[in-house]
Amino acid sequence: MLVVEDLVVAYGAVVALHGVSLEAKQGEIVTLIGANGAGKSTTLRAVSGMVAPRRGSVRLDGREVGGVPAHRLVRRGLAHVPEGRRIFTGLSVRENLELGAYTVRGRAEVAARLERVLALFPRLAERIAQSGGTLSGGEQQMLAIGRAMMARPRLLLLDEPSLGLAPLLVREIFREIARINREEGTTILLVEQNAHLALSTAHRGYVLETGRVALADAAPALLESPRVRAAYLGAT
């Protein structure tokens, strides 16, 4: 579904990533982990069109997805929820997810999906006509996924989905990550700093080091890796 190669990404002078090369494939939760500054976002970034590479290229489903504008890459299928959670905090719940459905045509088809989204988070559904600044930051963030998945996409891009969340929400919304992942078929690629908890949910796994991909396996053998495990998991 998603193919990844020899992608260069500079802030100006400061390479940020060095020739990564990465795939999803269709129906996988894939998991990017690393230390801050290691190229994650700016992964994610590059893939749905936020930043442009110097070098290399991105593919969905074999098309070239450079120079997409940001609409049409919604249509051809993919959601990018960033670091932040970056909601309409003075919109009611209702209007932050039926935002997320703005290329879609008909009323019926949006009232359609607002259901299902409702469906994989009824805590939304009981706060429908708040504001999202009213909402808790587990709930932000649930809001924050809810609205990408409105647009229906089958490659949802998920930045830091547990940053600033107490561990029983963080536990939450991994299972809600998996659950769409499992119940909509969604293909998710996972930039999380929880590495434990990232592989624990994804399928695969890669370390960026520097800007670079140091390790690429199943997602239980880096879980066994001493590498992975010294550097990431606090064990020796």
Given for the second form:
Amino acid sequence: MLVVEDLVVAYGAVVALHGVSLEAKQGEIVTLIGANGAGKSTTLRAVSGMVAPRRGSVRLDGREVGGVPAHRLVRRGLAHVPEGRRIFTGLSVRENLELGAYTVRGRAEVAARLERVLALFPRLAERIAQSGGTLSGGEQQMLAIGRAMMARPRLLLLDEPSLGLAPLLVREIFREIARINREEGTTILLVEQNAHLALSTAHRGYVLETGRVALADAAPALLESPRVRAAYLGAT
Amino acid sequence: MSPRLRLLLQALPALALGYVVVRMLVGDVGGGTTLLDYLSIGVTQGAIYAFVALGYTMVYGIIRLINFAHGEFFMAGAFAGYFVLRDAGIERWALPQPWPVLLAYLAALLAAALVAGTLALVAEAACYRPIRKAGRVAALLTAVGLSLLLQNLARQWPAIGPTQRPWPAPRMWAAADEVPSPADAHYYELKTFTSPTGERVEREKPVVFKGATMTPAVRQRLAAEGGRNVFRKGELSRTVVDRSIVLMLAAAAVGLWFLVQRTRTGKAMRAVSEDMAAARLMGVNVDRVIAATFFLGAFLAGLGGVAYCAKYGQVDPLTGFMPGLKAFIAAVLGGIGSIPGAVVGGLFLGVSENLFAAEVSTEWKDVLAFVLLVVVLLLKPTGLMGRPYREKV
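What would you give as the form predicted together with its partner chain, now that the form predicted alone is on the page?
Below is the whole assembly, all chains and molecules, this chain first.
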């Protein structure tokens, strides 16, 4: 579904990715783990069109999308939940969700999707008329994911969904992520600091180090890998 | 501040405004020197400021740019309206009924709004979009430069030129039996002259009929001409203009509210205004939404341009300068970025200026506006309706 080859991204003179290659197959959860500044978020941003790659290719369903602006990729079945959630705090929960379906024409279709997303996240239904800024951190993360799901993406990019959340909520969010993958069949590319949680949820994983793929394997194998355990799982 | 006191502070001006508007709609106010007259003048002027302030505030809300060329969109709209009215020959119309004037004005308003809007689209695509990532100071300087450029282009443009032109006002042709009443000196006669170069020119000549001049012979001549030669000038009266401006603002405010709050485009505008990158991730074409915002703001400025010139009776390339600055002040007063704030700020500025002019000094009323700007920026930079400033995380 998604094939990234030799991706190079630079912000001005600072090169963030030095030729990253990775792949996500239909129905998979693939996670990118790594330290701060390893290039995880940049990879997502390049895939979703937020930054244009300097070199390399990003193919979605076999078609080159490197450099295609972000707003056009939404129509091709890609949704990106950015780092820090970035919900619209001044807009109501309903308006946030409706914006998620911005590319969808037809009120009935939007209403049907809204119902489905609210079934996925019942807490959002209780807050439907509140403004996004009044939600708790966990609810905001649910809103961000729900908003992305309104586009019915086939590929969902999630950037640090656990950021700033209490452990209990983090587990709830990850249960939902697994459920979305299972029930909606959505392919998920997940960036996460919490390597243990990410690898327990994902099918496969990539370890990024300073803009390069250092390791790639099935998630259970990475969980057992001494290198990963030492560097990212806090094991001795 | 207790909620009750706050409610009172909000309700009182609203009630006062409602009262003034109702009096304007039912009767002839604005010509005298009572408080109500000054208030109504202030409301009309404030409504014009509000039209222009809306564009400032919308553009600021979406890309944090004070578009100082906005006053020139206003001027371009005013000239478009001027050409429509002039070429329709509104000054020479014989008008048994007001409908043709209404139609001509509707056409002028539409032309003004579309020309101003199109100019804004071109300006956005050619000047602002390329430097959008270059920072706010660069954009601000571009705006000032564009403003000067458009003013001077208008002065050099053969069809416009630097001179001030009188705004085409319709003449209401008088029927023979009603003309002329001796008490009324505001009658004109159309005379044809031959100029030194041999051209035949039509000129207006004031005819003052007073008692003796109104001889049976004159009356007979008028009757023979069917009243076609004598008219009352500028009979699109003050009350009609003022009422139209206030009603037009009300309609524009309601329409804009609906657009921003209830439509898909409006939702996209609010999303872009809050977080451009996140809006892009929703599939919003940010460039197009910004262009639409410029167009809409300038559309309203064009309407304001025609309203302003119809009210003050003239148009020139610098027409947009002062109203543009005042509207900027109004937008800041109301809270820049806030759409209701632009309306409130405009009305507030218009009324304060005119009360100040009436009670203190006419010469100093522009000073008052700028002093208000400084005071608001010092004491409450978010304005009357602005949200408290929040640092983005």
